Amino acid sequence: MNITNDSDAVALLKQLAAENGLDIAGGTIRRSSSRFCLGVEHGDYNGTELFGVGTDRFIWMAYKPNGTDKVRLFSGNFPDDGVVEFTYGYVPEPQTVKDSWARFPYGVDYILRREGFALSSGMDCVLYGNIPGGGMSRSASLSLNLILSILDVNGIDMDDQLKIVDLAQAVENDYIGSPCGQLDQIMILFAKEGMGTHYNPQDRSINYVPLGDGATDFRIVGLDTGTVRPGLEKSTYRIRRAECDDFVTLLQNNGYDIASLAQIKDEATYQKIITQFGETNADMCERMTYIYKAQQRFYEMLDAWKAGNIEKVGEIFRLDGIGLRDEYRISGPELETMCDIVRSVEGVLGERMLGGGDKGAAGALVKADSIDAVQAAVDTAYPRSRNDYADKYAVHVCKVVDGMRVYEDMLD
């Protein structure tokens, strides 16, 4: 399926709904967006300032009241799955399913009532989305949208909006057992089009910034390199984040007063650690560096954003990249692929992996009028460096979006 905008999605679902015997009539769509993280990737666990934007990658997710506890859903993506259905208190142990994306729905349901949360009415959903798995924060877009559907049909509503954040960061770390920090929810969440999102971990602030008067026009282009990734929980993301958490632990236990490696910003602290730490702790060290160096990159990035200086977003996206890859270590052949390949067109203006890492999809800022020579330099090079994914990879071309519409009468 090639579903690429509101009416051909509100088509599908009501197709997948007649075949699957859910009444969806006269109810409501939530749409959710994708997600495009500017600076800082992997910051969010370690403490960094935040931005990114929505993109136009969504789950459409349709949804009204059954009359009845118990909450049954399609997924379009996934049919061989059925309908999953389930009681409200009666879903499985956490961490307990592991191979199907009805972990997603019964951990929603798990976290909110574990959180006082009272649910009785129930739904018939159906779904569908055209996310790429991995990289553009998929399992974040269903879970705010299964999330914020749920309390809906409930009744519930919830003024404090980073506490969404806070439910479905705890859906995929307590219930699923991913170690994900809250960098994709947020930029979902709080999405605004033509905006840039900043979010601020110190006071948990939001704000808007708009990109600078007479920026080149661009396109925020990811590059799906076909390869399936399994979850953080099963990826060296987790393997990450324990590090930067124990060299956390070294660096108090040595004196260092640091919650985390975002603290660490002042050139004789960095110099210091990397003194006492750099031949015993050589891993933990690059892990820090990779912290230090896009913090201040970080800065400069927004600066340019606000100016309209996209070539110098780009600029500073691919050094991230760059760190990303071999200080973090967290990028992976098929993404760097990607990369490569992109970076020998003129009017790139920066590249990098994208997401928890190892597999899932790149991402690349570029002008507008060079779209058309990036798809035609993937096309041409991709397929013959990795025969595997030949027929599975795609160039994803986005625009900055919300991140969350709701549309009540599409379904009359």
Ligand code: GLA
Second form
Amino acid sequence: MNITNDSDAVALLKQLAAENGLDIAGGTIRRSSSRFCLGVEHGDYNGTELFGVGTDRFIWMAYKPNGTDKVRLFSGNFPDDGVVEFTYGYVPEPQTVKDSWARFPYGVDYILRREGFALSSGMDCVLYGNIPGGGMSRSASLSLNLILSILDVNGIDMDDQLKIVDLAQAVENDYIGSPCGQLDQIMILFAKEGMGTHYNPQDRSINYVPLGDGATDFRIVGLDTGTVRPGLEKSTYRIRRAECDDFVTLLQNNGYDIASLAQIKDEATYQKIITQFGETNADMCERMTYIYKAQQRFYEMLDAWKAGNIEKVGEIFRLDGIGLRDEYRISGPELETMCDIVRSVEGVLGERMLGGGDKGAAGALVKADSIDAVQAAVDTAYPRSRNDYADKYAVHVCKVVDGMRVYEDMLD
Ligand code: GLA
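Pass me the form predicted in complex with alpha-D-galactopyranose (GLA) as well; I've looked at the form predicted on its own already.
Below is the whole assembly, all chains and molecules, this chain first.
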């Protein structure tokens, strides 16, 4: 299936609904995007500011109240799971469902009820997504979409958007068991076409930053390696997160007044820690170095974005990638193969691993007129280097889009 636009997606959802006995006629479509982080990757759980955009790989969800207290859902991506059906309040215990996408709707029911939301209106729902796994935030897009849709059919308005972010993270942290931060949810929920979203965790503020005038026409490219990244709970991500927390505790026990690695911002403190722990905790000092330098680059990147200097944004993206590979050590061999292939293509401004790490997708910022060259380079070199994934990799050329859209009249 190669669904790329709203009307094809809606036609597919109608067909899937009919085939599976679900009634969505006259219902609502909610489309949630993927996201692309421009900084600081792996900064969210380390307390840094964040910047990113929504990208046009989506999950489309069609739904309508069904007059019962049951939720019935069918995913076109997991047809073998059939129609998932449950009554509000009756879902398996957290972290007991491992092998079905149904853990997401179960988790949404579990978390919404835990947080005191009264759910009684069930729905029929059909969904389909074209977001590649590992790096572009498929799970956050799904969690957000389900939360907003279930709240909608239950007539619950939620003005506090950050509360939605917290709920979606709780679905993953507490029900699914994935130790994700909030980067993905923030970058999807707030994303606006043509804008970057800047999040400051100090006051939880969101600022939209337009790309400066005169910027070179560029595309955001997702380079799906074709590998499957297991849940974050099973990946290096969980280890890195715990290591960072432990290192912060060690520093606190040694008199440093910090709550996260992001708070090591001045050169004197940074150097002092390196002198004190550089030998005993060499790996952690390197990880701290990534966060320290990536934060400095972050502000340069933001200035470059504002100035429309996309070449500089790309340069910093590339440096972040080298830091993630060599200092933070969260990349993976196939991700680096993709990066190595595109790095030397004329017109590629920067490239690096994306998201959680180990497997999944890398990404690149590419001049619009160099897209064909990137595709050709990947088609030639990737299958040669990574033969096991020769028929699984993909190049996704993306635009910057709204994170959430609701269409009320496409199912009439
Ligand atoms: C995953 C997590 C996010 C974030 C990124 C890395 O996508 O879900 O919270 O930590 O990795 O930046």
